[in-house]
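What follows is a single chain, given as structure tokens, in the form predicted alone.
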Amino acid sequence: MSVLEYIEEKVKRKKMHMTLIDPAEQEPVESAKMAYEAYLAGTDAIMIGGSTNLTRELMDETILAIKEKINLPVIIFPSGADVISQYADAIYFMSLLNSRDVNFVIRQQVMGAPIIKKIGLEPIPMGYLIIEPGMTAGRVGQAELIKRDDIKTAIGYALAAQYLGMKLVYLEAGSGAPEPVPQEMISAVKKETDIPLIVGGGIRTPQQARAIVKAGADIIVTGTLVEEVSNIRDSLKKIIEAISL
């Protein structure tokens, strides 16, 4: 069964769970207890990324120390073309849709179409999109930050995204931010498209996250919050059995 395959049959029977790993903000041992944590807390698969700082040694090292721990899927949350990892089970092959560089909405995956290619790296084609307050993601991704209010133009690209073959979206408010999407986006947004939608940024606790399943999020991300708390498997715990009621 294909990455792609395991999100989609998964996301037909129950909400999931990823918990993001910035491999730049740890050693790679590091790393590894934290996704070994959040696996037995319950999450559903590791993704691995971040905006800054990051090299393809750094990711091969932090993946390979996560595998070692743990039997999920691990997903590549691209920066760029530069970190792809041919340890990884699969890469959002995505598309900084708002972004105002077309070098996040197309050429970065221009240069690494071959490099996933050689691999043979399962790509998971994706519409991903900045809220606000898009945190860092949302500046060195020089996104052209859809207002929170705004959910005419988040109908509109998560629309394109699917028209695209693009199949899933993702609705980013940025990692730290002060507060998740909001829930008549997701709401809204989840009602016109028919491809799995993820949500993450500012989702910190549990009733967040139960807010953003109920609104019509089918996946939930969530990663500053394990870089924070010192019991990262009771906190993703209880993250998950609320989205599970």
Ligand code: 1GP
Contents of the next structure:
Amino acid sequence: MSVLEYIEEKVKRKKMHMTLIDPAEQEPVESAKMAYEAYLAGTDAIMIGGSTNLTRELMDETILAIKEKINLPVIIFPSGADVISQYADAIYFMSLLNSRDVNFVIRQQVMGAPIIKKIGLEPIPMGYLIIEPGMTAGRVGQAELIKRDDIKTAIGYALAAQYLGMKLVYLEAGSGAPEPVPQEMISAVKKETDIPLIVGGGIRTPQQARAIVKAGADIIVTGTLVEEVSNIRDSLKKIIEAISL
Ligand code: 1GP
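Same protein, the form predicted in complex with the ligand this time rather than the form predicted alone?
Expanding to the full complex; the earlier chain stays at the top.
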């Protein structure tokens, strides 16, 4: 089964949780420990990526360390073509649709595609949309941020992603955002589109996670949480329980 099939099958039955690990934040062995705790808490997949200070070597070492410990899908969440590792199970082949910089819309993808083909990695086409405040991803990705109350624009981008053939759409408030993407935007986008909806950025509490899936998100992503809490397993368990209710 491909990783996309795994996702498509799971979202038919339940809300999914993915754990984002930034390899630049800690040593590979520490990243692997975090992934293991997330696995024990019941996360469905590990996403690997970050906006700054990443190298392919660090990606390789981190993914290998994680794969040694757990059997969950490891998906690259790339910042560019230079971080593509052959050791992952899949890569989000994503376009930052609301970037002003063509580099993030298509050029990095043009550079990455032949590498992905050569190493036989599974590409998962995804439309990536950055909503205010966007944080580092918004700045680095030169995003023309979608305003938090501009639901029409969010729907337009999400539908465009679907009509371009992308299999997933991701509403991103930015890692560490003070507030997640507004529920009204999530429910409107879910209502108007037919592809699984991922929501991430600023999700810290079980209450927020629950409100986001109730609004219509199929998959939630948490990253900062696992870096900040003392007990990853307990904290993530509470989030995962909240989205399973
Ligand atoms: C960032 O959406 C992810 O790309 C996760 O955000 O770090 O705020 O959980 P957090």
